[in-house]
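This document opens with one chain alone, in structure tokens, the form predicted on its own.
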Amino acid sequence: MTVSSAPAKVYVFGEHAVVYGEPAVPCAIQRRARVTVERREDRRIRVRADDLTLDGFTVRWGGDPDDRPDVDAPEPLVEAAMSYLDGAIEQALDAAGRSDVGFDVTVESDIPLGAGLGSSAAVVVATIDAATRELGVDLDARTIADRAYRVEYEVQDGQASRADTFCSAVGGAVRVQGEDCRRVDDPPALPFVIGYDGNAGDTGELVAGVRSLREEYGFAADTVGAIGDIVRSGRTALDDGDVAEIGRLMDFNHGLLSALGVSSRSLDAMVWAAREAGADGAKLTGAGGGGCVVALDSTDRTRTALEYTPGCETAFRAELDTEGVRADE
């Protein structure tokens, strides 16, 4: 038996931007998501994750359709998940160079899935790492990511980045542009805040809506543009340590994101609430649609303020997490 682990993320500056090339700087939080790999003899995948709430996955089964995979969960859960699953056992079994065993896999978590804090990353990341150790190989953390990546790309139509997967894979700050990913050395320590409304936006839907905009109008491909000037100037203020004006930019980062259709009601309330709260800074992170909101603030007053809010079902402080996939007991 082998256990694994993986931090959720949030997006400091970049999402959506991203799939075009456009910078973003993920910052891995201390929220984990935790896989038991059991190697069977008999080639079956039986998955176990009856404590999570598995909303906003899009997935499939691809083994014979006349041979489930035995699940102990109910079945919505089942649809929401095996996709991603599936494609982390997959790469697991491909890079071990081996196609006769198959696995018993309990998958828990703390990270809000479907939410914008990278759950699917998380749980495929961590799948693959400790399918792999079941096995007797033992991948770097980069090619993890790599193989990590290869399965959120299939699974979401072509329309993933590399971001998720390598924060979650390397873990601490970090910077994403195209083929391009590398960790951020010594990021101030920027206090998180993170309020989530309890739903989950499409991913799917909500990229290839920014992608329909940026090929209809020109302002809309500036737009994404402009998310992209904001990350390189973003990246200064992280390495100067400038936790004041990384906020702002953040504020600017949300402001683009709402002019492309990505944010919602409640994250907008969320924001807004933050902010008055005297965050130095508050945006969406990750997809949008319903999710979190990110703040920055080192007092207890946007926590409380989010608490507060109408729409927002939770909020909680998330610290920097500089440690990637691992090893559990």
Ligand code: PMV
Second form
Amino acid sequence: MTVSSAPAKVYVFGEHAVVYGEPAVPCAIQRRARVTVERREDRRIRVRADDLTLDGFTVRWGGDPDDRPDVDAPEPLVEAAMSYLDGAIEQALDAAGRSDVGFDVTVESDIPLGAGLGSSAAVVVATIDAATRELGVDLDARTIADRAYRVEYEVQDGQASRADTFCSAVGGAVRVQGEDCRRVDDPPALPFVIGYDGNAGDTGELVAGVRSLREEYGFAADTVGAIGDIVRSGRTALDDGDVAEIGRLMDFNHGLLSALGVSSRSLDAMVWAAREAGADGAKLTGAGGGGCVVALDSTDRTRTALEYTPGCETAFRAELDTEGVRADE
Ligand code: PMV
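What would the structure be for the form predicted together with the ligand, given that what you showed me was the form predicted on its own?
Every component of the complex follows; first up is the chain already shown.
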């Protein structure tokens, strides 16, 4: 039996635009997906996933790979969750040069599904690490990130960046632009506060929406470029440790994501609640459509304000996780 875990992430800047070659800065946070695998000799894959909470429901499935999980959740999200796991196992078998074994896989996660915190990337990264180690092969974090990216790319119909998977594999704050993925040295302490509306967005659908808007309207293409400009300014602010400026740029970034149509009423409500509570800045994180916002506030005011905001299901503080994928007990 082998156990691995990998962290969730928030985007400080740059989601969506990163898909078109602009830079992005995601940061790993201390919430993890934990995957246990045990080798089977019969080439079957059995999955148990009791903690992939989704809009108040819990995804549970087990048995044959063809089994449908019995869950009252949007079909595309359940399909995607299953495809991510299948893809991760395929990558692990390929890396180990094996096709003659199967696995019992158990997923435990405290990352809400489809909420912009990179739940799928964390599960895929941890699954590839655990399954390869179970077969006696040790992959480095960059190789795991690369294989995990291939899974996301396939499941999201070729519309994925390397940001989520690289961040979850290596941990810390990272900067991703196309194939160029690196860690940010000595990032400042960023006082993340996260608000979660209990909803989920369909990443594939949201990315496709931005793509068609960008093809149809010059303003949308310019907006994607403007997000890139914000990220470039944000890198200087990160180097300078200027939290107030990082927050200001996050506010701009949220406005541009709204213009691209990926925010929602509850995400906007949480962003405004955070700003009015005195946060340095606030924006949606991840694909949008519903899910989480991330704000910067070293006091308790933003978290408290979010807890009283209609549409916010839960609010919590999140610390940067400097550790990426790791072997667990
Ligand atoms: O919502 P998440 O955690 O799946 O993040 C999606 C981020 C996008 O930039 C919208 C897509 C991508 O692959 O980078």
